[in-house]
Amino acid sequence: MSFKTILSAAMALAIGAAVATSAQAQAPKASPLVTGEWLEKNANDPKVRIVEVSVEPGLFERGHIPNAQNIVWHTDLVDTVRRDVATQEKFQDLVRKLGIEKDSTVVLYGDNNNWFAAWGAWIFKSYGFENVKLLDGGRKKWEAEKRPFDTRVASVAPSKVTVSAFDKKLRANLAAVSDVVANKSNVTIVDIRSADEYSGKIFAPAGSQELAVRAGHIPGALNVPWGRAVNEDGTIKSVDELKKLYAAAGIDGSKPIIVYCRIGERSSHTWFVLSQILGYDVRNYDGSWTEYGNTVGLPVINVAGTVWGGK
């Protein structure tokens, strides 16, 4: 074999490897996000399970992404008696009904820039499902791009998947947060609520039913409202933009992070951004302000000085 032939073969292999690497980088498995274009092309793939998790009741029934199935967050993903996430048994029943296997690509989406879709992703990840994605831009961008909606409920064969025990490494509890406040743990706490909630000017967004009797924030918590990570069209900002956004607030992933909001749903969005996109070590404190702010004896910071029942 001549040197020229060997050289040509080597170049061909190198080009092939580069192309493969590029394709792998662009494949959905390499990213926690999928585009509307990808999802529309792959909606009929039996290995892809599309799930809507929206805040507004009835939205799914009025029209959803073809082949999507519905999860009602306040009944399907929680224990309705205890204040807790759905039990292992309950969640297993749910994913079996949805026809989800351990090797399925689960694509979640919803309204409000994927608030509760991100909550669903946190639950799925905590129960051991690795290939979990968000539709970048959620319902908002799908509709803006004039992609199809359907009112028919997808028919799928139930699975026999076995769900793993809940991974406590992705969840923070009140004790863990209290340790940070008491300087017993070197962890960054990030409050992702609005500036008015953080300062104590308001107790919660208008219309919220779950409340704490104290306003303000956890001592030492940094405030980066969750919506700052999202573009106008509902998509999540680029990695570079996200790193700059959080670094400006003193969050660079150099130490573990705990995120919280009011009941844990908005914070799951920031959990997704920081952990799944930036790769930081992050736990979601789903007890959040309604637990911490209602707990007797724990200190809070209330810059606005708002008092429950005051005028």
Second form
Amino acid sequence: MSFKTILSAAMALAIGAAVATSAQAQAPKASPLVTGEWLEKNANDPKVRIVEVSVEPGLFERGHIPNAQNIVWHTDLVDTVRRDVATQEKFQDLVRKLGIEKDSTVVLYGDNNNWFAAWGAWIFKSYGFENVKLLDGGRKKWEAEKRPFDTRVASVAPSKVTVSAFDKKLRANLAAVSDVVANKSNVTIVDIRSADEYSGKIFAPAGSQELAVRAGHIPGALNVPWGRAVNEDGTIKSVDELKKLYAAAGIDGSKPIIVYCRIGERSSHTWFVLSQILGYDVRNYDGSWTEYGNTVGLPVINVAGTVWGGK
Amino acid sequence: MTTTLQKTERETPGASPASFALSRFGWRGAVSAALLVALLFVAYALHGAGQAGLSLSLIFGAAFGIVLQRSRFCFFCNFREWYDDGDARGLIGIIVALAVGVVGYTVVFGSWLPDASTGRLPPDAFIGPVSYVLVLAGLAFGAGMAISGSCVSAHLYRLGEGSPTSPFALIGTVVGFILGFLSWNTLYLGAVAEAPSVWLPRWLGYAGALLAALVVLAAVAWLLSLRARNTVSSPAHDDQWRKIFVERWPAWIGGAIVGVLGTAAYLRVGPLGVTAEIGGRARQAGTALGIVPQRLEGLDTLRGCITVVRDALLSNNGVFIIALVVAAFAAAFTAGQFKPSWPSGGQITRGLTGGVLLGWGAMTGLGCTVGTFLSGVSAGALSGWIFGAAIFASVAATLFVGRRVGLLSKPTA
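Now show me the form predicted together with its partner chain, since the one above was the form predicted on its own.
Once more the chain from above appears, this time first in line as the rest of the complex follows.
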């Protein structure tokens, strides 16, 4: 049933956007999402590169979408010494190894509702790759649709692509965020964490290693937990539903947006939804709460009044 | 030897599997068959509920339990049979398990990581840090085996045989785990943090590591045979059913099945191991009681049997262990080897003391004879070999000293 909904949503999108060209061929180009059906058909297209970014280790190795290649988020996409995304040089080595060209269509997918795949998409976009898409519903949906997995390694010739410098337009730093807080710029900040993290009832979800020593949220931030943008089956809601959801929270794209969460990964999901699907001007604040909440002297709203170290 | 079976031996086998089991093995066979069917049904239901991992873990656990019980795949007993009676067959069975496991893992690795030299380690394999802590862990674990009479996996299948010692050994293991958590931060910062996790294929290549492992295993088998004395083999007879369901399986067959099972489990769910759930629950209990430190340095980043505290009621490893015990019981029950008895004071003491050592060793060694040793050696981890060597050295030393001072019973002639 949900598959029908997506299909009709994709159709509506194609028709809405459309000139009278073949809707089928255009759909993937127009939409930042691809369906399992499309991906299965196009998995052998040399212009399509499929990349899995999953949180759980061993998932990729035990079975991945045929022709997919693996990116390990905690080593491949970050600088392992400084707190930062992978350097231009490191990322270039990675995409060359994956055989990705500038005009390749990069389809990312992963476990956990594409969290880390969306984070990967943010990094690919930031390094100047235009055709970056998510497999709608990720691993979960692919499996639910009973599509095949493969354990063999994709044989891909390395590319000689040159990666452009990191595009700062997609990323917000601490200074940008504190400017918003000080009313120096007219930007909407969206906190996509759970309501309990936002209110300051808890410092972080249970089991999270990285913490801030203050609870609460950035003053003025609106709370729309990322999961509200997702259907039960892991697919992203339709454009209309998304517009309604965010408009109800006061986010309509009329102002630039900054999204954040705890460490910047979950917020990539909302970044993807708002910028790639709704076309809003969105920056991801990857320092997120572990940077802001740990910074000395910045204002914090803590409705719950939880005190660090206190009883 | 049981006689119940011989009474029914001449009856005509029934037409349906159930009546066949009933006619051959009486009501005990029927109970065991019903238990196994129930396990399969749960596996089927779990799979239907989208829990493929749990479902497979259950099947692997049941298969492992049956093989352990039927072939007495017990690291300690097999060693003692050789040590006391010069019967090397059990130890050769372990060597066969390791050899099959190494071959199987190599096949899997080749598909997952075509190039072993990239510096990346294969996912979830038991490739642990090599330091003096690993040796200490092996020594403690070996002593625990000698004192309590088994390692953790064998205590689990013996639970299914109604062993009076095993429940106390497992309680001791939980206590030992908590003690391990208490000493962990010191050990980690003192040695483990800087210890290298040596993966042999990275240095020798897949072919080199495979060859080296097989050569070492062959050499050990040859050394064992030097000491082996003539052993009386059980009289041969033609009753195949009896050979399968009542008599002890030849150790090498058990070993070969364990090797295949280890490979299949690694391919589909994760490496074989029996202490992750015990460790996870011990940590949960210790944290709830406020005695285990909130932060265990580096532990969640290391590979091994010890995993993060999970909130889930059922983990893969938990299901694996429950199925192991249930299936071992079913196997023992059919064979008339389920013999529960009241524990004696000595059994309680030895179980608890040995169990504490097993638990401490399994925590600080990041696994047990199945995880760190069997799955580790299969995975080409240096840590597996070192842990194994420390365990068996310690078993020998503990038996020798324990018998000298009269704390452990001497071999029955």
